[in-house]
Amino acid sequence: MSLTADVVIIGAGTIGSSTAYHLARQGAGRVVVVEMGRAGSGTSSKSASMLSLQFGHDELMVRMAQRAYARYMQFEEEFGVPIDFRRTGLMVLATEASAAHLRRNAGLMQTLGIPTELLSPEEVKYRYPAIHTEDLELGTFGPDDGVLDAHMVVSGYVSKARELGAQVLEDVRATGIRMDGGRVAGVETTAGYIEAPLVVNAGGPWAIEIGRWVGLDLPILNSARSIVVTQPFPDIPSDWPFVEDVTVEWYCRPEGPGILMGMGAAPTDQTEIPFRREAMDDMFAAAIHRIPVLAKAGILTGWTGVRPMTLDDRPILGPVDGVQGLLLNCGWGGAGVMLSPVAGDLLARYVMTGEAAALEPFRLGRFAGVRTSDIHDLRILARTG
């Protein structure tokens, strides 16, 4: 195979195959994404596949959210692909260690509009009477997140790219990026050289390796979460919220007939984790002391998916300084499912009109002097000091 291209987008996650769909429809020319697997097989496939308002930690992430809620809410209707949206609602839970951050975050939601409810641990244990609350100090609930399905927002995107000529290569791998002095000239895959003047690296977990093969040390920590689904657990009724127990980075919701269920943050060089049941340790004792009924729950099916993190939680987006026609849309974290919308639209449009004051907030430049070797121990400062 030999192609050439205009731009050339390394990954078809739900940011791939968004900045995919954006670039066809805004007439970016040839766009092809090359995918090591099927499209959103990676990350995006192991996520917790919420939509939520309140996930953001600062104005800039949470107008950003609000912008993708808005656009998921039509998507059926843009894409002809519905994406099984639940409005479930969000109830995270906090102790003392945990309560004052999570004070501050529901004050932010309602002076942005967002619908957040304040609640006592006397008021979350009388509307979740399974919920241990003794030791909570807070309870926030927002009522319009949900849970949608991932593949079809994928599905979506791919189907609506290709309607609009764009290419999406699926179990093709790319293996590098050929430079002709300091710009981008193509990129190298298994399946053969695809010459482009532009290449977005939007790898999710693999950006960091993508990086590399330009010289790129890219200041972004892969972090391991395992996710369990319980054996069918009517114990719990189906139409619980998304619960967190934010202090231990813990949570569960109904899948199904049974509980999904998710924890750990741990640093890793892996990109594909098989699953260890020894991870389950920490997460079964998180379960049974904030829901004691989930003592009684089996395990189904559990997998360990990894979440590309920056300092700030803040994505890395935009052009990179000294190497001309390569493009950053990764460093997503958890929330690559949540903002793809926007993260496409963004990226695209700066591609188009060349207008980079929106994607200020996001660019390398941030980070200038930190390091991947660096980034557990900020992240941890960050949070503690």
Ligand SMILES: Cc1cc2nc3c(=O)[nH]c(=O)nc-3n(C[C@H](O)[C@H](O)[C@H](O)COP(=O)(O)OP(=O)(O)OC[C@H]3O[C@@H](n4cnc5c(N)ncnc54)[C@H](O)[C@@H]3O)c2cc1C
Contents of the next structure:
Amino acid sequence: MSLTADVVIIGAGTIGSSTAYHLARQGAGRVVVVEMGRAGSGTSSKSASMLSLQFGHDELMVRMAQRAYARYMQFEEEFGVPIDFRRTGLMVLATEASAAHLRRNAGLMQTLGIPTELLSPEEVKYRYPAIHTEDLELGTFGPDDGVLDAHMVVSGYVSKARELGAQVLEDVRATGIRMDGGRVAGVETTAGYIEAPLVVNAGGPWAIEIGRWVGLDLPILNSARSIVVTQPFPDIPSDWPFVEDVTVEWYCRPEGPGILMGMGAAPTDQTEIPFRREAMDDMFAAAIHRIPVLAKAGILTGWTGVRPMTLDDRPILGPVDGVQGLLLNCGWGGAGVMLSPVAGDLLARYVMTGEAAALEPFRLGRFAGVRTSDIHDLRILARTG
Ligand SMILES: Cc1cc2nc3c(=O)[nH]c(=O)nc-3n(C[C@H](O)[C@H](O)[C@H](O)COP(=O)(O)OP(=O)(O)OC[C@H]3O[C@@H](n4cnc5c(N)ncnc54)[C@H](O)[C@@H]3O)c2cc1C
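Return the structure block for the form predicted together with this ligand; the form predicted on its own was the one displayed.
Every chain and every other molecule in the complex is listed next, the one we just looked at coming first.
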């Protein structure tokens, strides 16, 4: 196979497939996506599928979440596939250690018009008696947050992108980026060479490796997080919201007849990590502390995924100084599913217009001097003061 394209996207997760759809819709010409597995099989298949307005910690990211949320509310109309959004609400719980942060965040939400209630520990207990509230300082509740089907999201982007003429090549691995002087000439793949003046790195946790092909040390920290789904668990009713204990970064929500819970932020240099039941002690300790009845829960299944984090919890988007033709759409951390409609749109608009102002807060250059190996320590420093 030898192809010529206007844009090649490496990776068909929520971010790459959204980028492909938006480029095709905006008339970017021949758009080719190469995906080494099946579309959506990367970290996008490992998420907790949360669509949240409360997720961001700064105004820019919250506004992005509002735009993404609005797009998701129209997703079925735009893409013709159901994404099964369930408006469960999100309750965040904080002990003294993180109450000030949570209160600030709730204030930001309210200022930006996002319905957010502040709850005392007594109110939390009244609504959800199974929750241990003695050490809590504060709760917040956002009624509009909920859960969607991330597989259907990718499927919607991919099928619409194909309808609009994009090629999404599955089971094709990119193996290198060919350069001509200081600019991108094309992508080497296991199915042959694709000549293209523009290449998008949408590799999720693999973005670091793809960056190295052109000498970039992308400041992304891959961070492992596990999800456990319990056996059917009637003690927690299926109409419970998504509950997050923000102090220990543990969360849970109903999933079918069981409970899904997530936890973990361990730096890793692996991109695929086997799930180990025996390593779930911390997760169960956090679960049992916050919702003691979970001590009776048995594990049905689980998985471990990788979140590509940045230092400021904003993604890295746009061009790269010194590597002409390379575009980044990576570092989406723990929010790449929920923010994907905006992620693809922003990059496609840049390609079509060359107008970089909207990408300014996300550009790689803001991390000048930060190396991948530094981010873990710098993130800890940022949190501890
Ligand atoms: C446990 C967990 C829970 C999460 N919960 C949520 C949540 O509730 N809500 C939310 O919004 N986000 C959540 N996230 C984060 C979210 O999953 C990610 O931000 C998002 O999936 C990133 O999408 P992506 O397209 O950048 O990466 P990916 O989905 O990993 O896509 C990258 C793709 O690139 C492909 N690829 C890589 N290298 C190559 C190559 N050389 N050639 C060809 N293809 C290549 C991979 O196969 C992969 O499919 C969670 C993450 C984890 C791990």
